[in-house]
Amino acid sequence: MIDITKLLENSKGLDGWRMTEKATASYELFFVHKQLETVRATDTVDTSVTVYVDHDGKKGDSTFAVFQSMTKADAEKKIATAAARARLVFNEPYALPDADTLNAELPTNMKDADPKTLGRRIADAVFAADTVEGGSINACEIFLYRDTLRVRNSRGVDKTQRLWRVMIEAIPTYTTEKESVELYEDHRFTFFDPAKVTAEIAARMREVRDRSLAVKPAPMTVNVLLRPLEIYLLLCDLADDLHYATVYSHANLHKVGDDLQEGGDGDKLTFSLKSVLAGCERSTYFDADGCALRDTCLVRDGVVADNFGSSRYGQYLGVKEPSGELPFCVSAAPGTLRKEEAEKEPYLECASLSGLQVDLYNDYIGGEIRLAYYFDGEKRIPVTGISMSARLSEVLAHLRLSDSVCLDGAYEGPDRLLMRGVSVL
């Protein structure tokens, strides 16, 4: 392959340019029921490169795909149609990042595993959850994952960082005499717990069974909990809100200092970003123009308390340090809320929603329920073919935190979230 660096270097008429490497290199099977059917191995390599030109006061840039294929002759005319489309671009100037090198790991425990042994683990650790009778895993892919970034840019950044993961992919279905219900599960990890991928997968069998016997409930206005992934799209919308490109673009519904939770009763809410987070595969050291990372706390007990988001952007509204894009590794703050407090009243608990719906200019949030228990004081009932909604400022406004917590994907924080009052149709 060509050195393309030297090319981009050598280039006349460019003010900066940017290239990034991804490789990956994957190790996947693909069971029917328990039969292994297919093994596959693929090691790819996806290379881009963005050149910046600057130009009547303004900064432009256009971004090319480099192939192996690639000869020299080839490489130098992309890069020319590249400069000359980033000069039809008007964006306001801005600089690239600084000389920084980096050569780093993401932590995990899969690092020097076999993946051909590794593979069978957790295909072991997911087949040992198909125990419910009337119960059978249809269909299980399991993806390895090795990935290696490289960012450099024309003003000295090389940074490197690995990252190993894994995707489950799992049908869990359930059939009756009259009918078969199916549920999809998609699991990912960089920490292998087998007891842990086990009981994630045993608890979608058993909501795969408790569906096939969900009856429609009455309309109710009833208090309603969230699980972990709820919470944390919940909270991933709060985050996009106070973005830096969002705050420039004036399309930002709250600023620093507005209290989200003004005039409420509940816990106080506090959450941040974090750009590494144990277990998520969403984990990263630097983000795509290789600007260092650093963590931020957006909301605290309430009250916003800070912006995140490019270099680019954090240099417009004249930010010193801007945080880079963080990933959206959400860690929230306990609550006060108990189970046995929880059980005081009759609730809802949500276990599968076609998608949790976020409205925060609408004041609104809701979403169709495919899944949920009905606690009535004293027995659980599964509930389905329902929707609920509420008023999202009321809902932050009276909201409960649970104080026992856990680490799901890309959220760690609260495992439960109380909604007040929520009517359900």
Second form
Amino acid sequence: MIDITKLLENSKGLDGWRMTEKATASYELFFVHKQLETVRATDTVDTSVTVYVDHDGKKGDSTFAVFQSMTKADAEKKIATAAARARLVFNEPYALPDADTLNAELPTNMKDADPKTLGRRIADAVFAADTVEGGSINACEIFLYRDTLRVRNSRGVDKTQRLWRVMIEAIPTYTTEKESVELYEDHRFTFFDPAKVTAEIAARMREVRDRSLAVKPAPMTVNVLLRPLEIYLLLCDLADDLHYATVYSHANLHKVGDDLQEGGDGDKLTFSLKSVLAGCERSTYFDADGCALRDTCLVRDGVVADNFGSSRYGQYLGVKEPSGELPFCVSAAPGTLRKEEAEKEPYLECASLSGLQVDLYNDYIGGEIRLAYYFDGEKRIPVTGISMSARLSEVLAHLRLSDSVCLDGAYEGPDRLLMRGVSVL
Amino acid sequence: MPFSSYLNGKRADCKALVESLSKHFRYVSILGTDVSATVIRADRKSSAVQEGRGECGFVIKMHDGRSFFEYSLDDISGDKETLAARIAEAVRTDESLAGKMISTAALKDEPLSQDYARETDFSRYSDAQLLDICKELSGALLAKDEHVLNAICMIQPYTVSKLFITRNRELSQHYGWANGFLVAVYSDGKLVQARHVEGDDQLSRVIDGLKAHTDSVIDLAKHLTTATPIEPGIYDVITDSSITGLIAHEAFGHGVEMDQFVKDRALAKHFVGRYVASPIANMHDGAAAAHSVASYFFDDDGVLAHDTRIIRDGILEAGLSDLASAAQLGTEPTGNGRRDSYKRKAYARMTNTFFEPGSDKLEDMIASVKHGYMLFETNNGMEDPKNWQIQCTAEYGIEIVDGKLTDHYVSPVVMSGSVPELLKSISMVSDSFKVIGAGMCGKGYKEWVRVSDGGPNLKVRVKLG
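Other form of same protein, the form predicted in complex with its partner chain, not the form predicted alone:
Let us now look at the entire complex, which starts with that chain.
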């Protein structure tokens, strides 16, 4: 492949550049029931270049892709086109990150594993959970990735990190004479623990059996318990509103100092975005600009404490030390809700939602429930075929967070969040 | 713009690699892709002119007489025997899995050589012209009302070149599509976003459509600031084309993707030939079924585009398949094998999915509703092909009282419930028809492809929350 950086250095009229290369090698297994339908492998590189042109007191930029197939003439033409495009763009000036270097690996225990052997071991761990009578794993896709990410810029940034990650998509299914039901489950990790994979999928197998027994309850207003995935999604939606770019474009609902739980009597919410979370595939040491990342507490005791985002938008907002474009690795503080306290009154614990809908603008939170457990004060009854909805502001004001915590994918924090008085139909 | 000169130059390389790999596999196909996209955007404070998500590379599909293998790479230059050996080794399995490989019939490789193209007007517009249009429209939105905090105009043209080669088949296709977006961030006691989307293979029509909707975007924003939550309940509902498309796509489209039949993940497998919808409901999917964003000439398995009638007069007639699922089911593929990019696997995917128009007038449909809502604009949806539950979110609804649309807006509106109950509740179908091609569709939570959906207005009875 041609040396793009040399061409960029020799191009006239550029005031800076950034180049991002992501090389990915993958090994992928696709099972239909317990049989292997397709085996895939990939060996690809994504390269993108951004050029910067300072003009008329403003800064223009334009990004283009570089393909392996390109000739020197192709690349020179792309650079010239991007430079011309950058001159059409009149953005407020900002500084590119200063020189900094890094060559690092994100923590993993899969670095030295042969992909074919590791793929088989992961498949064994998945199907070891297929032990529930009447149950089966009707489909399973296993993706093993090795990513090498390198970011360079014209000011001397040169950072590389390597990441080994796995994604498993498994479909636990339970079939009776009357019907067949399924749940969707995906697992993403950078540390392979076969026992953990088997245990998590086995738990899902038991839940899908419960789904086959689930009944549709009468409409009710009830306390609802969210599990880690949905807590994570809720916090991500709150975080999204606090991005520097959202603030800069006047699209943010909340600003620093706003009390998200005004008038509330629940646990106070405190959560941060972190650059690295143990075992999380979103972890990264630097962002797309090559900037080091600063873990940032966005909400402390229910009050918006900070914003986050890229160096460029941080500079626009006058932030002295922008956080960098943090990944959505969410760390939340535990609350005070004990299991015994939650069980003092009936609740609905959501085990599987088709998706949590959070709309900050319309003060809404809700979703279609595929499997939940209704605790009536004495026993847990599996329920399905219902949806829930509530005012987000009321949920936030009165929420309770468990005192027990978990580490689950891109989330660490309380393993249950209780929403009071949710309408279930 | 013509077909990719790069891919044209790779035809001989593809054929040579097919020959070399044929020593290892019984069936070999190579799909070469060269997709370029441009994003032109302006808002109150910033602008951008840059490349969007494109791709350029190759994916090789192989079948050994039993199972499928794929390999994705950026370039196929160099010694083909060496490359073929590298690919064969890369897709080898651990020995203990070799006995678990699935067994399907050998794949057909029917001879065909054809070049397809559909012209766009993209080359008539320079970057500077498109950026000026975006700035003008952003400025026009900002000038309309002091409550507009920000206004975004974005135009995204993209062009696709694909080359498909097997021993007996050599196909190429070239086409383009463009989307345009207007978004107003508006605050008047309540912060809202109102948007309008256009899509066409002619930029001139996209631009005209955007220009014609600046007033309606601001009007919608004003109304959204007054929108209230809906009282959950079961209502008579009239859908706009976007929501009709959402129902077609989420309620039933995903459920007839036949790779789900293979995995016993779709209830529809057991309902072919049976009533699944009202007798006045007719539904199609196909790259050749409508002119929109997913109107290609052949799919990523090299199968020519189809028009598949999924539901005829309420009866489920057929599903959608890629090469692998058709091989396992013993059916003919329907031209629905699609990839997120050359780096990803082909799955059975929707293309342009819609209900056929009927004979009712929209005004009669609204007049027939004592109390209900007309729903507008897709926000998102989630399918459940196994258990036929749906959840679809509309951006907003307008209350209908005594057969008349009121000024009462509700937002957002989540439509949920049982698929057959929803489809069997279709009681009126309008004579209008619109397919909207600005969306992306995932399979589960990944594998994004461009799709369109739509149709006429429907009258249904459904749970809203």
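Basically, rigid core = biggest C-alpha set you can superpose within 1.5 Å across the two forms. Numbering follows the first chain given and starts at 1. Nothing here was measured: the structure is a model prediction, and the numbers come from that model.
Enquirer: C-alpha of Phe31: shift of 2 angstroms or more between the two forms, rigid core aligned?
Expert: Comparing forms between the two forms, the Phe31 CA shifts at least 2 Å.
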